[in-house]
Structure formats: C-alpha cells, structure tokens
Amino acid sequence: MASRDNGMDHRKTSVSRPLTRRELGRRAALAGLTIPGAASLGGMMALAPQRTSAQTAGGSSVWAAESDPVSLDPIVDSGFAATQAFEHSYESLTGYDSNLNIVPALAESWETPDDLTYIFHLRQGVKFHDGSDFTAEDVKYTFDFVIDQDGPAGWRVNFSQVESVEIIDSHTVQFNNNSPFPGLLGAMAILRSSMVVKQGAFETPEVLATSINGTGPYKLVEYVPKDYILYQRNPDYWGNPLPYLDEVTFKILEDEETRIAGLRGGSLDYAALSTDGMLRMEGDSAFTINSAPRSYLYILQLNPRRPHWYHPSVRKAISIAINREEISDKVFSGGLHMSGPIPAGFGDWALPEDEIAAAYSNDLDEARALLAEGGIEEGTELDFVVTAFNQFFPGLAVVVADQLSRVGINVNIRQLETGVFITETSEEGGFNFDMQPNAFSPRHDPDGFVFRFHSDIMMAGSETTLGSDELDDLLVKGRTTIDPALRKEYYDAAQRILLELAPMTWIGNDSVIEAVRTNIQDYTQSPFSRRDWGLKHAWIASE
C-alpha cells in the first residue's frame, strides 16, 4: 500500500535554526491559500528577469545530490530523487517559484472558460535541447500518455480528473476534465509525470531513461550512475538571461559525512544537511545555512492485510502511544514539526498544531485499553521492517520500538537492504510485515496527501477501506471545489475524521536545511526540497 517516495529564511547571515512552532504557524499563515492547487493563479505573465549591475554570468559550480536518480524517465520513473535530477532540464506548462506560487512555464498564460475546461496558451519560439521546436503536439503527446488508464505513468493519479487533451492550434491546447479540477495547475508544476517530452520520446524508453531532451535552462551533458550528473547552460533558453551559471555538476553523495567534508574541503558549493549536520556547520562563515519546514511527511503504516493490527482500536492505540516530541529529540535532533494528514509547511492546509497535539495525547493507559479492545494481548510481537533507504528510518524504528514496549507490544525490528525491503512490503513478497516506516515527498495539492490513501473510492474492494461515507464525501468535495476557502473547510473536516480513524500514524515533517557557499548569490529554498528555481536564478559573485 505504501508508496515508495524516494519525497524561508534567505538572509545571508548566520545559521538559521529550524523554525519554532509559533514561527511555523506564522509562515503557514503568510503562505495562505495561494499555494499548490490555487486556481486563481492562472493567467499570470512571466517577465524575463533583468540582471543587475552586480550580477555576473558564467562560472561553474559543484553541488551535492543526496541520492542517485537511477532513471531519468520523467513520466514513468518520476520518483523524488529522479525529479531532483531532471527538474533542471525538463519543464511542464506551469512551475513553482521558491514560495510555492504557481507561475507560467511552457504555458505563458491560461484561462478557464468553465469549471471543466483549461485552455493553455503556449510560448512561441521555445526549442528542445536538440534544436527542434516545441509545439502543442508535444503537449498532447505527453499527456495522452500520462492519462492512459492502462499506461505506466508513475503519477497518473495526479491527472485522474483529466478526460482528454485537444489541440486548438500549434500553440494552444485544451484540457477537458471530468469534474472541476482545482489541482491541475499544481499537478503540472510538481513535475511528477508532468514534464513535457518531445513527440515520439516514448518509442525509445531506454533513451528516455538515460538522457534528457527537454526545454529547460540546463542541458544534461553526462550522467554517471552513483557518481555525478553534469549540466551545461542552455544558451537558447526561453527565459534568457537565465540561467546564469555556465556549468553545474551534482556529485552523488548519499553519506552526509562525505557532504560535510566536501563543503569544508572546498570541493562543494552546496549540500543538503540534517539538523545534526547544520549544527556541525554552525559558525562556518564560508557558508549561508538556511532552514525551514519542508513538505516531507514521516509516517508509520500498519499492514491492512493483517486485520488484528489494522483494527480501528489498535490503529488508534498506536497513534496515541507514539511520543512525537521524543522522536523529534532523539531521531531528528529537535528538528521535527508535528503533523497531521497534511503536513505543516504546506501553506494553510494543515490543521493548527495545538489541535494536532491534542489528538496525540500519549495517554498510555488509554492506549493499553484500546489495544485490549482490539484483541492485542500483552507481549504480542510486532514485525517492524525497516531499511536505511532514508537515513532516519533505522533510528526511528529503535525509538518507536521502545515507545510501544511501554504499552505491552514487543517490537521485532528487521532491518533489510533496500531491494529486499521493497520486495517484502509489496505484492511480490506477500506484504510480509506488520508495520513499516514511510515518508511522503511533496504532493501537488492537499488532495495528494489524503484522497489517494484514505478514500474508499480509491480503495474499493481492498482491505484498506475505512467505511466512512462522511470522509469520502469531504474528500470528493475537496478535490472538485474551486473556491479555496470552501476547500479549506472540507480538508480541515476530513483531517479531523482521519485523526480519529488513524489509518496510519503521522509522525511529522522535518526541515529543508541547505548550506550554500556565500559567493553563490540569489539561491532560494523551496519547501518541496526542489532546487530548480533556486539554481536557475543563482550566480557567482566575484571574490
């Protein structure tokens, strides 16, 4: 059931620590409802940036990537690590800026003549990296493949409300939806199975997986798996004078110790860090270190195919027994932000943290009573499978095992190699686990955190149904209502039901923490851990 997600303070001063709860609430309020899925952002015009006299073009820079993309196919294999690799070279019709505002990309404007229709006006003069013209035919070709119900698009679910795509003329396309679809602009901007490829690209999947022919600001020069990714500036980019850097190399460095050594040794200009890594780099005047909540949600998932563990009382008991503040302190060095079904940092869509905290009472007596009600006896063993796929998973497992022992559950941790873990937790391995950790990388819209995982409409006929007609009604209204204020009411109500049903145990979201050498100017963070907007605008100041 669980998806395999591989998922601002920009002052040039000293280290910025993770935001306090009060600051987090203030930032969410400031973000408001003009974030992923806000239909009111359509029709904006993108203005070409003007370089100031202080800015200089050119130069090369070496950055760290935390994981290997494995495949560069932007439609079939658009996992989080892959997206971080190809986001510099591919584009969709819309994009996100660093504040999660939806901005024009390959479409310079759009209109909605009715609730079921989007008409996109495409940029003219745009070329793919091979020199061929970008036209409406490429858009239709890409999205016909994406919405094919029998096709292999990894994130087809993001476009389940698109009925068809038609060409109006060579630079105008129309999306016809089967219901009002406020999340369409965000579904494009998130760049998960939404990158526009050249017509015919799907005919050679092996080429699509190892090379890139996009329209973006950087051309892929070379990708050496588990080693590096080399990009060069696209001189024909429609957003000229962007980008400013001539060449960028991403060294694939999964180990944080190696990334820190590269920063200190001068071989890296950029690296993502954990809270511990941030504290270790504190005081190094050669770097600006920024931190803010990111939309990366940690959860625990009980196996719905094992009814004794997926009993409603048992799910609720485990959610209550988990002490999130202790997990934050022991696993995330205090850098975890408590979260419900929609993570904090995702604009104004999350519930207030005090309301979430009230649902996570950590009342151990109540948890024991609920376990007994669900038929779980004292000393019952729970098979907890974990992998180091995410650096925090092993430590999370140890703390969770200790916490559940306090309510009489004997947790057996099985740490597996990532490939074995994927097999064990999938149909191929018979879903052989009682509980597993997972982390949901950014979604295009609040709908992406809830409908896909918790709607009985999606799970009909499976063991995962929750049996709440009220929840299903709210989730359908949320994804088909254009008015952001009404959507907010629906998602708040849906989250309150979900906190009571506890179909999974939401732990919280961490922070995006990035160290950038001080001569790299105008790089801005994204709550999505995206680097495309920031890198596109970054430039090197002369010493």
Second form
Amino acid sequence: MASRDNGMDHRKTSVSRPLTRRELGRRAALAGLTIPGAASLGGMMALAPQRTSAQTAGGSSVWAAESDPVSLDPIVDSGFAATQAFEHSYESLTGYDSNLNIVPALAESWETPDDLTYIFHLRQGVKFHDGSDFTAEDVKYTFDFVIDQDGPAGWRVNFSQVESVEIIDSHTVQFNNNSPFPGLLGAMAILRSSMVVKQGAFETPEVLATSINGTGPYKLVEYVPKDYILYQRNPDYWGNPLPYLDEVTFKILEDEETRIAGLRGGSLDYAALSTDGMLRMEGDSAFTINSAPRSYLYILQLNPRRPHWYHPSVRKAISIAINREEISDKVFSGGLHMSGPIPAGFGDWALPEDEIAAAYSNDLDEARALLAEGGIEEGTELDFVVTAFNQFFPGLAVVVADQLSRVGINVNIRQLETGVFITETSEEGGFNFDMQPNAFSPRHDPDGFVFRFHSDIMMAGSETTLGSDELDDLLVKGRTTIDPALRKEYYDAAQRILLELAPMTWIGNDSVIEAVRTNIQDYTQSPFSRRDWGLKHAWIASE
Amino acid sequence: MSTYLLRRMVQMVPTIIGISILVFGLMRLLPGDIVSLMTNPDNPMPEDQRETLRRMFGLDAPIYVQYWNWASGVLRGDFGISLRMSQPVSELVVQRLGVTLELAVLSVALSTLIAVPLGALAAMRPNGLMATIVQIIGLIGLSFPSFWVATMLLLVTSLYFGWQPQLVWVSPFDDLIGNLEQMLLPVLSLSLGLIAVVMRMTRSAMLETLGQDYVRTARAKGNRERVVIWRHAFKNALIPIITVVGLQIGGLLGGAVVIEQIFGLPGIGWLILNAIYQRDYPVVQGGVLFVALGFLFVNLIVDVLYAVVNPRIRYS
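I've shown you the form predicted on its own. Could you give me the structure of the form predicted together with its partner chain?
Let us now look at the entire complex, which starts with that chain.
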C-alpha cells in the first residue's frame, strides 16, 4: 500500500492561471494515483484531532448539495444522495478519512483473532443525539437487521459474508464471518446499510425516513425535501473539539447554474462543480477549487438477454470502437479519466494506465472485423436507451452513437423519463433495450466493482455468464483473502481477464471538483464525493 | 345569493370526483412505481425485496380498492402519507401553500397595478405615444417566456451585480425584508407576462366601452373626463379584466413550476412535479386535488365579483 504522502498540495489545482481542458483532466488524474487502498486492513491510525493551527470554533455556513436525499432511511434506501445527507449525523464502527484510509469511528479498535472473526472494541461514553447511550446492543440490533436475508436492507449484498453478530460485553462485539472477509471494514465505512441506529429504530420506519438519531458530529435539525437540510453541532460528540462549525445548511441545488450563481452571489460557501463549472469559476479568488479523480465509473451495458449483441466478439468490438478521449473532451470537458473495471481514485486497485490504454486501442478495422465475426452486419440498428438521471448521459449517448456509426452500427437513441427508463430496463418492461449507459457510485471494496461478473450472480435474471472458471476462482479468492498484496495480484489478474471479455464497456471515471470559500479552512476532498470528514474538520477563519 | 353559492358548491362535487379519478388513473398509467424508482440503477433490488416494499406501500391491492381507500380517507380529511417522504400529504401541501400563494398574489397584484392604468391610458389615446409604448411592452411580455426572463434576471444580478438573496426560503413572518428580496426576481419574471396579458385586455375592453352610447351621454351631461373614464367606462370594462386576472391566479396556483424550480422556491407546483418523478401517488393526488379546488374557488369568487361590479348581474 502506498503511504499517505500525497498531501493536499498536489491536489489543489490552482485556478489563478489558465489551464487547458486537457491539462486539467490530466492533472486531476495524476493527483489521485497514489491514494492508498480503500481496504487497508487493520490500519490502526491514531487520528485524534490535532490542533495544527489556531482553529476557531463557531460560525455558520451554507453549502450546496447537488441532489436531494429524498428519504433519510439509512437501511432500505440505496441512493448515494441519501448517504451524502446522513453521513454528518450517522456513523458506523469504522469510517473513511479524506484519503480513503479506514479510521476508527464508533469502534475504537478491532482485532482479528482468526481469519473468520472480527472483534470490535466500542468507544465508551458515546451518546446518540437523543441522549441515550451507545452500546453493543445497538450494533447487534443494527447488523442483525442488515444481514437478515428477508429484510429490506438495500446494500445487504455488502454484508453477505457476515454470518452472525455476537455481544461479548456492553462495549465489545464480535462479527463471525462465513469466509475470510477483508471487505468488512470498508463495508462499514462506506455508510451503505451500515449506519448504527438506536435499538428499536426499525420499528418506526416513518421516523427513520424523516429524522436522524445518530452519534455523528452534526445533529439533523430539519430536512425540507427539495429545499434544504439544516445541521447543528453536536456538543456531546466523542471527537470533541470537532466539529468546529455551529451550524451548517445544505441547500439543495440540482442545477449547476444556480450553484455557480450562489457562489458568485456570496450566498454559498461550498459547491460541487463539473469540469465546465470549474473553468467558469476560474480566476475567482474568493474560492479554492480542488479537483481529483472520483471513484464514479461510467459504463455502457449491452443487454445480456440479446445474445446477438452480447456476443463476446461484439462486446470486445464495441469496447475497442469507443474513443474515451473524445468522450472526455466532448462530454466531460476533459474531466474524464480512462478506466478499467476498477476506477482510478479507488486506491491502488486500478490497473496501470498504459495497460488499460492498450486494451482500448480504438482500432476501427479490428472493431469491424470483430463485429463481422459476431455476425453484426453493416447498418444494424442498436436501440440505445438513456435517461437524464445523470446530467452527462444524454450527451454521452450522442457521442457514443456517432462513434459506433464509424464501425457501421446504426444507433437509435431513445431518451426516456427516469421512471420509464427503469421500467424498460428491468424485468417489468421485459429488458427492452440493446444498450444503456450506467454509472457506478463508490464501492466499499474492489470486490464491489467486480464480483458482479462471477458466474453465480452474472446479470441478475439472465442465463448469460462469462463462462470463465479462472475469473470465478480469482474473484472468490479476492474477496476471501486477507493479505492485501495477494489480493492485489488476484484483482489485477481478474481485471486483465475482464478487459479481454468486455462484459461491459468501461468508459472512465470523472473528477470530484469542489469550490470552497477561502475562509473555510482544513476542508479536505474525498474521491468518494463524501463530505463528512472534510466538514468535520473544517473551520471558519476570521478575516 | 346564498342559494346561488350553495348551488355552485354542490356543482363542484362531480367535478372534484372526476378530477380525483382522472389523476388517480393517470398516475397509475405511467410506467414504473415508487418501488422501481427507489432502486438505485447501479445496485438493482431483487424481485422478492420489491414485492415486500410494494406490500408495505399497499400497492399490491387491486386498483379500485386502492382508490376507495384513498378517496374515503380524503372524505375524512386524511390525504394519506407520502410514500417517499413519510410525511402526511396535507402537511406537505400546507408547508408549500404559503410560498405559492405569496408568489401568485404578489405577481398578480404587481402586474394588475401596472397593467390596468397603462392599458386604460393606452385606450384613451389609441394613436398616442403611450399606446405605442404599451403595445411594445405587450409584445415583449408575450414573446419572452418567463423562464428566459428568470434566467436572465438571475444571471445579470448575480454575475454583474454580485447580488443574490438568501438561498433558503424564509417566511415573511420571520424576516419580511429577506422574504421580499427572495420574491423580487420570481415575481418580476412572472409579472412581465401577466402585465402583457392584463394590459392588452384592459386596453381592448376600454376601447370597446369608450365607444358606447352611455359614455357619449356621460360626456354630453358635462361630466369631467376623469369621471367619464373611471366611473362610467372603466367600471364597465372591469368584467373581462376580472376574468383574466382570476384565470391567472388559478393558473399560478399550480403553474409556476418552472419559476419555482429556477429560483429554488419550495412551492406546490414543484412539490407535485417532483412527486410525479418519484411516482409518489398520494402527494400527486392530494396536490392536484388541492390545486383543482383552488381553481374552482377562484372561479367562484370571480363570478361573485361580477355581481359586485355590475349591479345588473344578480344571482338568485
């Protein structure tokens, strides 16, 4: 594992001098290459808050949230916007710092007496926002619900290797796993169906969906859907003196124009931007703009239920025919970083860049030959469904259609409203599409990006598998081996096989770009677009 | 008058029932439901889990049973619970009603105050400079869509003047100045279009009444011009003006969605629109029913006002 040597200096992209779009994208890419692995095991770092300079406590700040959490339900809901809303108020046993190192949260330390067991020593004296004590009972109550096979936990898949949770004493719990489970600490830290709730909380789902009783640094005061989320400092936070700000409002502004207007107009202290927005904010000295590769992976998916498209050589042909650099320039203003199955920005798990580039040769003659081999004739129509669920999808569709026309595929773009799109691309609508774009939000472990290609779970509901025993073997070894170096070998090998088989077309990951008013100090950026660590340590300098 | 009002209210009942069936049915014709939309596309939910959720939301019952459950609830004053936000629909609607009402009332008030005198002035001298100006304003107001005006206002104020009101909506009861600052741009962008409509209506109605015999008679009796214009001509021109203004208020109750979206105002239109995207049936049904009721009442008030401004109209 690489050390934590990439300080913020590298990642701060000064906007005082003009940069070309290409250069911006490259800088963003370079900056993140040495971020340590997301699953560095048992890394017991003493991360007591250090007063490096004279942090001043107090003050209030208005930040922009780019999407509405819709529901605050911590377990059923699977959306990333919800995680971004409750990350300031809920905690799990472990957490991530801004460099994706796993750090202690509700658990002060942990040990692994054998490969199948984790023992967590919980922090003493922690209180929920309602004043009740946090104990081992709450941990067991939460995770019993999460791993319940008949339960509604949206991300129970992350905990499929957990067999049972045992209480040792009031502040010690033991997780018994059915196989060695290196991803457990990450599965907790990522806050997806892993927030610890107070015992009994699941009995009133309507309360759980609209309020938060957590242990985190900020108490949720009010959430008005589509409008704002208001937090107040939790004075009893175990990490005292953190957090520093008294009050933080996240104004929900889905439109980037409005966010930029808010920054310029002085009513916002923080906003996430696209590369385009970053170029437009150039030269505004009131803001520091940081950019780094984000673990957010754009892909194209051929329909596994349509064998003439899901033919191995056709898949490979399309992966070759897609010109990622052009997509980056035309759709993402240069901010997209070419990626294999595991994105850059997700620790050290990605394959070296030149290896990925070699697999994406963009050799159109080869692509045509492969298409012919798969039986796709010149001028064959491809039904490409797309939704504006993600702001870049419609533009992506247009560029992809153009690129595929160069190898003789005639792409028909069907842009659908999100509800219609989800129906059309699922069982209910009969999986009625040839190709669709998708994007994978951050995962807890490299396993989360690639285990979906194992023959047992291949393309839920379809008979199609990749049929590679070697791949299956590597994927199982990867998720059940504790030694990080060995895991890296397995995942490298698995990714090479996947690039060859091209079960989907990986396009690339974009960047997390954030504008922060210069008087906000010590906010650090996370490649997961998480803000909990940054906000917890941020303070307002008086001018 | 009271029997008339009662009759009108009774006549509303079938309209309301019709609307409720229509919105209930239309929502369910849309592909996808709340459960499919809760699914994150990058982490699809297994089918058994979806079934569990559908049962939780009561979406597994036959559609007529669902309608009956909802409609009987509404009769008891229970508009149901939002599927997505877990809050009572009535609470959500009331929360946002203030914003929408304020926006509608301020826009209509501002535009009426500007448009009616201008329209009347233009009618008095149909070939004068004022008439030309009014016609140009009318043309601009009708041609520029409100969303464009809104974006331009937002852009100009924030980019060139660095001015922006608070982002989070404040109630006028907490901070009147802050609230009015927030309302300024939305009201201006809505008003431009309204001014054009009302002004043109005022002008043509006034032109018509000014040519009537009773106006000539009034002049012949030696009345001062001001009395002729405002007491005789304008009062008679009021009926079409009131109709237009009433329609605008009704339309604004549910129709300022785009403006609400651009300025981030949490109003009713926005609530309904997002509920449609989320397939949050109770919120859409409750919201639309509410807006429809509002529209019907505004119409009723307009009809009553006819009698007030024109004594010859008597309801019995």
